[in-house]
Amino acid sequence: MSILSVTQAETAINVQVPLLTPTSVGLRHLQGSVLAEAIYMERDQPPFNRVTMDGIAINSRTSLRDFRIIGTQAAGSPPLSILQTDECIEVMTGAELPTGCDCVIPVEQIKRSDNRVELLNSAAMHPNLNVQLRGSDATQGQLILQPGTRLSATEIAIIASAGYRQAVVRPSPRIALVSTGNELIEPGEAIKDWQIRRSNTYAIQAALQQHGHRHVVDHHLVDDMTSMRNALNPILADNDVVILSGGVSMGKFDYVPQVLTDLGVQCIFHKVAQRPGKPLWFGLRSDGKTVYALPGNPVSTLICLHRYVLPGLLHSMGANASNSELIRLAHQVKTNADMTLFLPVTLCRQNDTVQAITHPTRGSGDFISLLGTQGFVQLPQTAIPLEAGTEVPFYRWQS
C-alpha cells in the first residue's frame, strides 16, 4: 500500500466515514450535536413591537413634555393603549409596545411625581425610539438554521425560540479510546525506571470533551495479539468510533494493524507522508465502525487527533464546519520536499495581523515543548523555504 499525502489521507477519511443515523433529541441534550433538519421560524421575531428600555411609552407626534401615567405594561401581559397624546404608559423591558404609542423614554430621562411624568431636557423622542420592531430579527417561516450546523448555546436558544421542543440531529458518536503497550503505567501507581506514564488517552479524552464529544470510554491493552483481539472485538461492537494510541508502527510488538484486520476492519490507508505522525492508520468495518490508529508518541498523537480524527468525527455527524484557518508565518521556515511538516506555534501580533512563530519539538515524544503553544501549522511538501508572511493552514489545540 502506497504512502498517501496529507490531502489524500484527508479525502480518504471524508469519503469513507459513514454518516451517523439522525435521531430526534430534546432541547436539553442538543449541545454538540449537528442538525440533520432545517429550522424555520415559528413566527416573527420579535413577534410584536418590543420595548427595549424600562420607561414610559408615548406617542412621539406631540409637542408635549408632560404626561399622565394611565397604566403599567409588564412583559408577558396583553398590550394596554392610550387614547390621548397627553397620556403615557409605564413600560418594562421586553413588554409589547402599548397601542397608540411609538416611542419609549427611559426612566433615566424622566422626572416623576405621583402619576405624572415630565421629560428632562436631555430626552429625545421620535418614532421607534427604544423599540424593536416586529419581525426585525426574523420573519415567520424564515429558514434560520441549516442542516450541518453544529449546535452550541446560541443555536439551541434559536431552536427553542422558533418553537421546537426537539430537533432531528446527528449526535456525537460513541467513542472508545484504547492505549496499547506493556510499558504504560497509570498515574499514581508504582512505576519502574523502564516504564512510562499512561498519558495519551487522557489528552485525547480532554480534547474530545473540549470539542463537544461526551460519550467516551477508555481502555488499556497490553502487547499480546490474542488478548488484544479478544478485548477489541466487544469494544468495536459497543462503539461507533475506536481511537487507538500506539502499536501501529513497524515494531515487532506493533500488533494493532494485524489485529484490526483479523476483526474485519478494512485498512483504508496506513502511513501518511508527514512528520510527525507518519504511521497513522485508518480503517472501516462493514458495519460502519470507524477506527483511527494513532502513533503512540504524544506529539504525533495530538497532531493526528486534531488534523484527522476531530474533522473526521465532525464529518460523520454531517457538520459543515472546518477546524482550520489560515495564518501568516512570522519568519522564514524550512520545509521538506518529501513530506508535509506539522510544527507547533505560538501566536503574536505583527503589523496589525496575527502571525505564527514556530516552536519545533525535540522529537515526537517531546510533549513538554507543546506548553505555551496555541496549535500547529501545516507546511507543504516543497524544497523551497517559506518566507515570512506566507499563509499556511493553522489548527488550534482548543476551538
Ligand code: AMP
Second form
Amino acid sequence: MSILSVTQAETAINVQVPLLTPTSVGLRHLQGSVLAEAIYMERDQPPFNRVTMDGIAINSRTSLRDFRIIGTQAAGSPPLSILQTDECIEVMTGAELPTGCDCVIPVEQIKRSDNRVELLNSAAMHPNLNVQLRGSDATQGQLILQPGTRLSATEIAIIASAGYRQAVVRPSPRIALVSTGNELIEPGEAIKDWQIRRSNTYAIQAALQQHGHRHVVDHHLVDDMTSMRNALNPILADNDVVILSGGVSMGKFDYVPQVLTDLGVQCIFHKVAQRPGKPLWFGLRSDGKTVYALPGNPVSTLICLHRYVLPGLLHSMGANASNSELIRLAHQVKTNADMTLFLPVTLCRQNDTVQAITHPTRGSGDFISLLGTQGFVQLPQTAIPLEAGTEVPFYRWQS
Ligand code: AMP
Ligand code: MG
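Having seen the form predicted on its own, can you show the form predicted together with this ligand?
In what comes next, the whole complex appears, and the chain from above leads the way.
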C-alpha cells in the first residue's frame, strides 16, 4: 500500500467515513449534535410589534408632551389601545405595542405623577422608537437552520423559538478509546523505571470532551495478538468509533493493523507522508464501524487526533465544518520535500495581525514541549523554505 499525502488521507476519511443514523432528540439533549433536517420559522420574528423598553407607549404624531395613563400592559397580555393622542399606555419590555401607538418613551425619560406623565426635555419621539417591528428579524416559513449545522446555545434557542420540541440530528458517536502497550501503567499505580504512564487516554478524552463528544469509554490492551483480538471484538460491537493509540508502527509487537484486519476492519490507509504521525492507520468495517489507530508517541497522538479524528467525527455526524484556520508565520520556516510537517506554535501579535512562532519538540515523544503552545501549523511538502508572513493552515488545541 502506497503512502498517502496528508490531503489524500484527509480526503479518504471524508469520502469513506459512514454517516451516523439520524435520530429525533429532545431540546435538552441537542448540544453538540449536528442537524439532519432543515428548521423553518414557525412565525414572524418578532411575532408582533414588540416593545423594547419599559416606559410609555404613545402616538408620536402629536406635539403634546403630557399624557394621561389609561392602562398598563405587561409582556404576555393582549394589546390595549388608545383612542386619543393625549392618552398613553404604560408598557413593559416584550409587550405588544398597544393599538394606536407607534413609539415608546423609556421610563428614565418621563416624570410621573398619579396617572399622568410628562416627557423630560431630553425625550425624543418618533415612529418606531423603541419598537422592534414584526418580522424584522425573520419571517414565517423562512429556512433558518440548514442540515449540517452543529448545535450549540444559539441554534438551540432558534429551534425552541421555532416551536420544535425535538429535532432530527446525528448525535455524537459512541467512542471507545483503546490504549495499547505492555509498558503502560495507570497514573497512581506503582511504576518501574522502564515503564510509562498511560497518559494518551486522558489527553484524548479531554480533547473529545472539549469538542462535545460525551459518549466515551476507555480500555487498555496489552501487546498480545490473541487477547487483543478477543478484547477488540466486543469493543467494536458496542461502539460506532474506536480510537486506538500505539501498536501501529513497524515494531515486532505492533499487532494493531493485523488484529483489526482479522476482525474484518478494512484498512483504508496505513502511513501518511507526515511528521510526526507517519504510522497513522484508518479503517472501516462493512457494518459502519470506523477505526482510527494513532501512533502512540504523545505528540503524534495529539496531532493526528486534531488533524484527522476530530474532523472525521464531525464528518460522520454530517457537519460541513472544518477545524482549520489560516495563520501567518512570524519567521522563515524550513520545510521538507518528502513530507508534510506539523509544528506546534505559539501565537503572537505583530503589525496588528496574529502570527505563529514555531515551537518544535525534541521528537514526537516530547509532549512536555507542547506546554504553552496553542496548536500546530501544517507546512506543505516542498524543498523551498517558507518566508515570514506566509499563510499556512493552523489547528487549535482548543476550539
Ligand atoms: P507505539 O506507537 O506503540 O510504538 O508507542 C510509541 C511510544 O509512545 C512508546 O514510547 C510508548 O510507550 C508511547 N505510548 C504509547 N501509548 C501511550 C499512551 N497511551 N500514553 C503514553 N505514552 C504512550
Ligand atoms: Mg506500543
